[in-house]
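Only one chain is shown below, in structure tokens, and it's the form predicted on its own.
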Amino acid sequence: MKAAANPVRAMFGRIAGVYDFLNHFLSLGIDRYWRRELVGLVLWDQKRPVLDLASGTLDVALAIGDRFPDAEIAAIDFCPEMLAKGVPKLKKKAGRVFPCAGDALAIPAKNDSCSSLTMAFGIRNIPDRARAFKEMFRVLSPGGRACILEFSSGRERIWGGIYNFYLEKILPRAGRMVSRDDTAYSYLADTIRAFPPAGTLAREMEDAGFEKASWRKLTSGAVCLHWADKPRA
């Protein structure tokens, strides 16, 4: 399937030259952080490659890596744009992070054949969680973790409102600002809004298969993280 005929994949290939900028500059830099604690939950048995889903630029699978020097990471993402600004972090690094282009919904992966995969800030942006959920499932070897890195949902009041101010009135313009795209940062405060609180999330997840799904959120809830794990055989 061609870019142009998922629009939010289109989406994402427009804005990826500002991607990175625009992470760091409306998170005040606190993305860095935020990505430290999810690859924090990783679990990886030196036997099988650890998947990153919505790679983007590959800063998560990066991380991996530096967390994990010996680990393979394969990086999943829907944009092929999205993974091609990452390829130039890679450097030395090529060997061991492979990009690939694919969809959450379908993953180019064998079944029970991942230790850990991670996902920041994409599982927003899939309409069927629950086939998503079961496709993470379907790939994790028994014993493996799902980690996902999440805003949290907007139907909660945080920093008594002020962050769902900064939802509604100063991310949409500041993102249109710099990406020049007039649907990107919308499209963002919009299902950032539609998000499920965490422990839906949780159920979705244990619905999936899943066990010991948990939660745990980040900058007075602004962010959140889940993990669950797949039971062992």
Ligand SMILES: C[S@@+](CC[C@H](N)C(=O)[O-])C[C@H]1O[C@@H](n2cnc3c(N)ncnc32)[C@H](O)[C@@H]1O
Contents of the next structure:
Amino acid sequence: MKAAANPVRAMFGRIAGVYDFLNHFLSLGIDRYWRRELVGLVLWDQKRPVLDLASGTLDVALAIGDRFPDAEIAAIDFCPEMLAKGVPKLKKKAGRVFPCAGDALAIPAKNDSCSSLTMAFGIRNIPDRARAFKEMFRVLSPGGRACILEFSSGRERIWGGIYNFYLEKILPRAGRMVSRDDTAYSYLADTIRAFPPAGTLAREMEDAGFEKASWRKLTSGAVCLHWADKPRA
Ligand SMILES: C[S@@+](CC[C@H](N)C(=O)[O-])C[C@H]1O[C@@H](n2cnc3c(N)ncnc32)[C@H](O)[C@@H]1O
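With the form predicted on its own done, generate the form predicted together with this ligand in the same format.
Whole complex next, starting from this chain.
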């Protein structure tokens, strides 16, 4: 896999070293709670693995392992540097997390092979969401669930605009100072602003074949949990 071929992959490769610190710092630690809520939606059928897509530094995969100690978890990300930063965390926890380089647009898993899948803060980075949702649908077993955590659309005003000010003005500057990357944290603000509202995402999931697409906002709507099920055959 050539690290520089995709600009998003290259960007995550550059910030992998500071990603965890900035995540917890810029969200004041609330990101841990968001990931726990995401994992609370996962259905594990005792037979098939759970997939964590855009797994990054493996925090969601580890949280799935905490909830289901006997589950096998495939942690897939197209940025090997991000996965590599997560690997030392695996030593601290007994688990069955298997990091694997792979693209959410061509998931390296067989049809109907997974009981649930998660994706935290990944879908916003994927311009071709329709293809990503079709891939998720393909690899889930009938009755399986796709669980997605993402920032809400930045077009919505939160806390009377204070959150939007933070997103536009403070977050890119703080991110640039710590990461020393000129673009990564303005990219974050730009993609949040461009991200569609929850109802649009739910419709896109149902267009890919999912049913019961639902969502729940957390932290006054700063982030949103989305979930949808693959119909039973
Ligand atoms: C903001 S990070 C989120 C990481 C992790 N899920 C978390 O909660 O911290 C986004 C991740 O998505 C990955 N990513 C973006 N597009 C991808 C794609 N098409 N296939 C696989 N991974 C992708 C990036 O490499 C990066 O690790």
